[in-house]
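One chain comes next, on its own, written as structure tokens: the form predicted alone.
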Amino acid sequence: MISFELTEEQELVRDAMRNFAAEAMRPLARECDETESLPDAFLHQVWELGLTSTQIPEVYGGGGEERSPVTNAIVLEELAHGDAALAIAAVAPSLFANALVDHGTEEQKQAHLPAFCGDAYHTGSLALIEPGALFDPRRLRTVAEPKGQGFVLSGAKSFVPLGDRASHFLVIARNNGDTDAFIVPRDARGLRISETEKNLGLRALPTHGLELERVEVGPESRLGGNDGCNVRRLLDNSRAALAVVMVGLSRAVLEYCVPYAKDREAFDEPIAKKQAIAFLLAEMHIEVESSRWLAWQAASHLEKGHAVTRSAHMAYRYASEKSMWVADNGVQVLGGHGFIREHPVELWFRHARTLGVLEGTVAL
């Protein structure tokens, strides 16, 4: 028998994250978007939740809890319900740290993981996306050329989250026809970090471009050492996480529009009683639920160690399309108010548009 019921622990975690998102994220979201800034106080507040450190093995200073992708999906949806940009900022350290836990050598784990377990905020960042509308993760233009025992990295990256704060970057590059990940310190010679990018949505999340001009790294920088790592698995994790973010975003739109439609009157009755609006809200609800089941399926495959590329891709592509559809119709439900900053729907619309095109027009 298949059950979608949450465990008692998952319900407790969900409720805690829902309260945090409502009290610490939603009230902050508009100001952060307007000022295009991410307060250090918020990052430290998130750090105290232990989203990253609790899932790092005790031997490296972490809490040693077994990582559950399904529970993490539940957590991330609630954070994204508060605000998608702040949610990505909150989990960015985990994406870097989890890659080390899953694929790093013992030396790499000892060198980098303890920093994610201290009291002070610490983060690394994933550098995957490359400039250009036709970006394809299967055909990266960033290359790693062998040089002696090490490598020389050349290329450019864009939309690197928290590039202004990251101590290291996990740079994805082509290496002799294959794909590898390299741990690159921010002070590496030949690495240039751009000013904060100007984006349509997710403006509270500082993203930066990287230019790698023959950046030399040692053999210890290759994630996984001589054997390399399963980069496809890293991409699957990223896509599954982005799908969950878009589920939380879509749910936020729906849960804002329903009470609005009940309160907003036209021709002496709430617009929610209009058949066109009622049917539209019902369809929005269906798409939110459908996106969640696909995202949970990908998370379940990750948790069980199954092949997940197909399910992660399906979850990401479906959620990216439907979150944009939900946000667009959310604007329509609000009518003229949908474009006014007094309501958050226009903010969520911009978030959805940005999240849906992060991998360009090709993503397989």
Contents of the next structure:
Amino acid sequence: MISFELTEEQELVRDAMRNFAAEAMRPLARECDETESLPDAFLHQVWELGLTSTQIPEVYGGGGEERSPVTNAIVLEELAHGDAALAIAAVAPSLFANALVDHGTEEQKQAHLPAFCGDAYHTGSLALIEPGALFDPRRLRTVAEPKGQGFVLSGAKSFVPLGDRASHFLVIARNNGDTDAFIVPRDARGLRISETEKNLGLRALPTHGLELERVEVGPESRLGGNDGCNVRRLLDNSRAALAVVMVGLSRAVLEYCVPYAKDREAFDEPIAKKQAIAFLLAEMHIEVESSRWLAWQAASHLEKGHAVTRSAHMAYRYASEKSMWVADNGVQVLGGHGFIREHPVELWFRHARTLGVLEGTVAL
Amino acid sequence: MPIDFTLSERDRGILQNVREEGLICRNYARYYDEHEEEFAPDVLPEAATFEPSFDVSAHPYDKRVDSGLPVISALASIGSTWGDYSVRMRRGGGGLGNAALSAAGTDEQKKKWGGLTLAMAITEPGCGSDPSKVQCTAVLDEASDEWVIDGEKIFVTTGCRADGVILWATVDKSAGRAGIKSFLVEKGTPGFVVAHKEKKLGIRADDTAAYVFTECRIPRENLLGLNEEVQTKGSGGFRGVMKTFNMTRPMVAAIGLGIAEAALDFTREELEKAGVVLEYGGSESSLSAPAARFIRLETLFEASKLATLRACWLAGEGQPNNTESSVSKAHAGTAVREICQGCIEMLGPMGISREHLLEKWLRDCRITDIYEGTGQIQRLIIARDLLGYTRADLK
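Now show the form predicted together with the partner chain, given that the preceding structure was the form predicted alone.
Complete assembly follows, chain above in first position.
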């Protein structure tokens, strides 16, 4: 049945995350971006929320709460409203852990999940994107060749989030016509992790390149074991999650522009009283809302186990286009001030352009 | 109900049935587009034995659906205009005047006139988006207990076929918006003339009339809601009148979306015949230009549909939806234009041929962003709400 109703629990968690984002994220965002740093103190603070561990089954040391992609979408929108870079860092551990929970074999779960349930921030990462123009997740160039019982991985990856901290990488590679995910430890022989990449936006989120030069891994490294796993679903999940981040970002822009436009005067009245500005704000609102419903739809499809490739594609493409439009016009509403780093809008503008091409960095 | 985007088996069955009937109407789409002087019969030959499972104009107390009734009504509207726009009017009962009656009429008035198809007359030759400038007057004749109506109305949807009309007239021009009241005038009342039927760009099977009222006398109790008092400025009386639109705006969005979906379905089929592969989950750069564009338009449709369902869901929950109604209509108003224009561009010359319905769908959908509040009026409403501004703050 069609419904847009948050449960009481979802409302509570949304409000709690909204407060957390306003108090613990927004005030840090500018400095973290300027210094390109991700403070350990923040990661520790966010770790105590238990965003990842509470959703890991009890047998592996987690909280055993049933994971709800829809609730996770509500949470992630609030975190991204605080700051998109810090939000991705906050939920990055789930990117790896959820993949293991959903697709891993029993042995894989036992080997990797307990580390996500300890007291200290722990993360793995997903290595999906590849360097060069025209990257397409359906046409990967990184390959896995069988060797003995195991595999040899060759290729290059880029924009791997938290490559400096991740204990393991989930490397997405072509394997004999199919696509598979391989669990590769950071100290694997033949794996080189680059210096931190320098990006347009999300500078607080360190990303890295990986070079895989004939990296040999055992059969146990293939996610899902002999059957492999549904990598498509894993990537669809990440696209839906990224759409949610972009919704939170767009909302941040709109909510910053509204009071600004009411305060800023030109020709003896607030600029908000001019249709030229008021209509831009109305349009931003229309797109923030519409993007959110598409993202919720994809999250709901994930939750119910329905086909999600198309709805996640739509949510991701739409949010990508519209968050860029919203941020772009946010800069315009502020005029010259939109271009000055004293206001966060230029930061969000850079975030928006970055997020729109950066799939494989978050999960629901 | 927690957040959910799936339909129950029963609701899907209802909507499937609506689409089957829609397809029957599509057989007549071209004929009535080209013969706008004729009215489609109440029952089309193929539809004589067809049993509709859902009345598009179902009453709010209709509980035979699982999702909220406004949500299913919107999806049914999408389904019926997906068949053809004219199907909606063919069944009658669902005039905009009926919505006004159920929103503002007394229980007795609803009982008395509920069975009539009622048009709604607001626009006049000199006023459209600003209905506070209504010139049509209603003067109370205390001696005979009658209202005397004088004035002109244009763009009256279903105006020729309706049994009567709810019209806006001022009882006190000096009071501005507060002086505007709604009156019910039945066809056949002396002094009430249907002056002509408009010739339009699209939705030609949908009759649009112009009315003239000359010393037209109606009973005193034909004042909708029976409140004769002219409230002081800012008392919100006019806002009550405008509430009529909170449900009709998402319905107008839905009607436009049904046309856009028909255009998308036709275009998808033709593109696939021509060898275009639609692939989801990959990068836009690997898609052919028509495939990328098509998926973009499909996404626009989906976004618009969800915004519409959201406004309807709120209505079904009894929650305020004034802004969301405007969001849905503003979104759909531009989306359907872009979709139908884009489909023609993708298909090239075949897109404009009158051998197919695509060119008609472009003409039909164009009204979506105009009637029941242009896209600009919707943006004004949204902006005022966002900014906490009154009508005087932001004009």
